[in-house]
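The form predicted on its own is given below as one chain in structure tokens.
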Amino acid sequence: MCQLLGMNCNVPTDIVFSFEGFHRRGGLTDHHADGWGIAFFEERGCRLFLDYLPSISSPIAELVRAYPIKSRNVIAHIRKATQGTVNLANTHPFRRELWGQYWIFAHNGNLDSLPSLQGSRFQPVGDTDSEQAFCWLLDALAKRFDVAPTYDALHTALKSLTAELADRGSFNFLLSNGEVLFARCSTDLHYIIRRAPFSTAHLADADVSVDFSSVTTPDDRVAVIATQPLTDNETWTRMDSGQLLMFVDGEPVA
């Protein structure tokens, strides 16, 4: 299966520390070596970096490690291919426009079958189950809502629609439009909320620590979501199977 990483904050924050551990899971501390990608929202825009190389040896990963891009919503993915060949078209995260907003999606799991996309304006470019599921999900939302709904209404719709897809296989995913971040657990997904008083965190995949009290303000709040905990000295919350959380300003609100 793949590895997911998400971040949702109340102020623009860089993900350098989490990414330092996360990128090692793409071929060094874990066997996920079929490409990787990361998306940073900046206001209404989105920077999307993709590579079909393993993240541990990717020059683009080195760029991300050295470039502290600040964002309130980030989604990253390390791929272990189950469906589709290893190429850029099949590399997560995927991006589409809906209601005049960019939507970013990354999936960990395997879907045995998928609903038809005949007649949909959302069509996959690659040949993964993940991208097809993303297109179906956006098409279903577009049919339900002519304009962007309230986030409570969107959460309710997503809970119903994603349960339908989860009946077809394993469906862990992260989804964001740059304002909120949705996280759904099917098998493995964990999160942590960092807020004042901040402490020192140590990575599980490298001997690297950071004292967050020295790089934050008392008002900062950061939610980090990952397939497996990224640190070994903090308490992460394991999500329940079938749970869909909506993160806003660095904390779950649904």
The other form holds:
2 protein chains.
Amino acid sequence: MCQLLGMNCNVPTDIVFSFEGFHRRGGLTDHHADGWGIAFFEERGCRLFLDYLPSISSPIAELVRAYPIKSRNVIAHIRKATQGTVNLANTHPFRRELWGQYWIFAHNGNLDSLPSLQGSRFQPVGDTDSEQAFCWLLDALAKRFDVAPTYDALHTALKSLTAELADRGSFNFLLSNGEVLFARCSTDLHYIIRRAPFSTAHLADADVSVDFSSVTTPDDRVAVIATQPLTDNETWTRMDSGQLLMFVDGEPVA
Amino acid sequence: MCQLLGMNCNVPTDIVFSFEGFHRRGGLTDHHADGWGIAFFEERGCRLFLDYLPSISSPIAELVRAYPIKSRNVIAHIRKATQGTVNLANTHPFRRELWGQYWIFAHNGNLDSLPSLQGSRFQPVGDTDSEQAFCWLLDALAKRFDVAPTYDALHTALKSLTAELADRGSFNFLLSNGEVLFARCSTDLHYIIRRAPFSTAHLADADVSVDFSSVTTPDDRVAVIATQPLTDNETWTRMDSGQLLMFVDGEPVA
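The form predicted in complex with a further copy of the same chain, contrasted with the form predicted on its own above:
Now the complete complex, all chains and molecules, led by this one.
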């Protein structure tokens, strides 16, 4: 299985602190060493860094640690291969364009079978169940909506579509278009909302702390979503199995 | 206008030498300072590095210089904005998936008008003429071919499609799916084929030389395509206006 990390904020925020702990799970504090990737949305644009090396020893991970890119939506993934060989085409997150928006998807889990992609306008490049699921979801959305729908309509559509796939295995995923971030829990997904009054957080994977009150303004709101909590002195909320949350401006909406 | 750099090889090759000269044109030896990007294909996968900083001062360009990624097909672009503001969504190269293949596109030129993208399955995320042209080309290809055609058929189709756009302005571009690389010249595009016996090349933009005989095998063949020649002691071939070459395994095919 893999590890997911997501961030959704109301102002552009760097993810350096969370990534500091997260990237150690790729070969140091955990054994997910079959590549990794991270996508940063910057307005409508998107930067996607991928490497098939373990994140703990990847030169690209070093760049991400040293170059604090500010973003309102980030999705990262550390891979422990279950289906598909270790290569770049199988490295999450995956990206496609729909309705003139980039969509980023990363999956933790394993799907035993998938609906046919015959005739789908989105086709997998690699050979993972994850990319197939992403292509199927986007094709189904493209068929339902000619143009980008309201986020409420999108949330409702994704609930019914993911339910069709969830019977086929474990399906934890993060999905974002740079405005909203969907987090779907099958087995393991936790989140925390950081807002004023900010306090000091301490990583679970390294003896590193940050005092968020010194790097934020009182209006900032940041949601961090991860397979397992990244800090050991804060209270993370465990998502329910089957839950699909939509995060907007740093908090989940009903 | 912008600067293009492409590489197509018969074996995975690093582009560090060419990039050493090329990236200086983004703010040092030339004034193309409105962002830059580079895409490396690795088998079916693709790494795309983008930055809206000038390539001469970009931390991501430093990574690309220091981390020699071996690839059979590379496309890079340094931007001098003509249409669209300086931001990540407008930074070349652009990427889409078609027929289960990633397609990478970068454009040097300016198109005054473009056919409608109403109903197109590919829609621009940013607001450049270049990304619109790419979306139009891919949509037209998707309509002609349900699955990936032969490369000869693709070459023929692209010749007629690009002719439709070329009347609308200057349209130099590079396009690749990781197997073949198309180079289309409107005003400025040059290429060189390096093969045995290899010799020493000297950059035009920096006092840097490389003896290719020490870093190649006799069977290696590498085509480098650039807006302006990157070396000052080799003979580059200037492409004709209107020419669309298809490079396969390091050389243009008829």
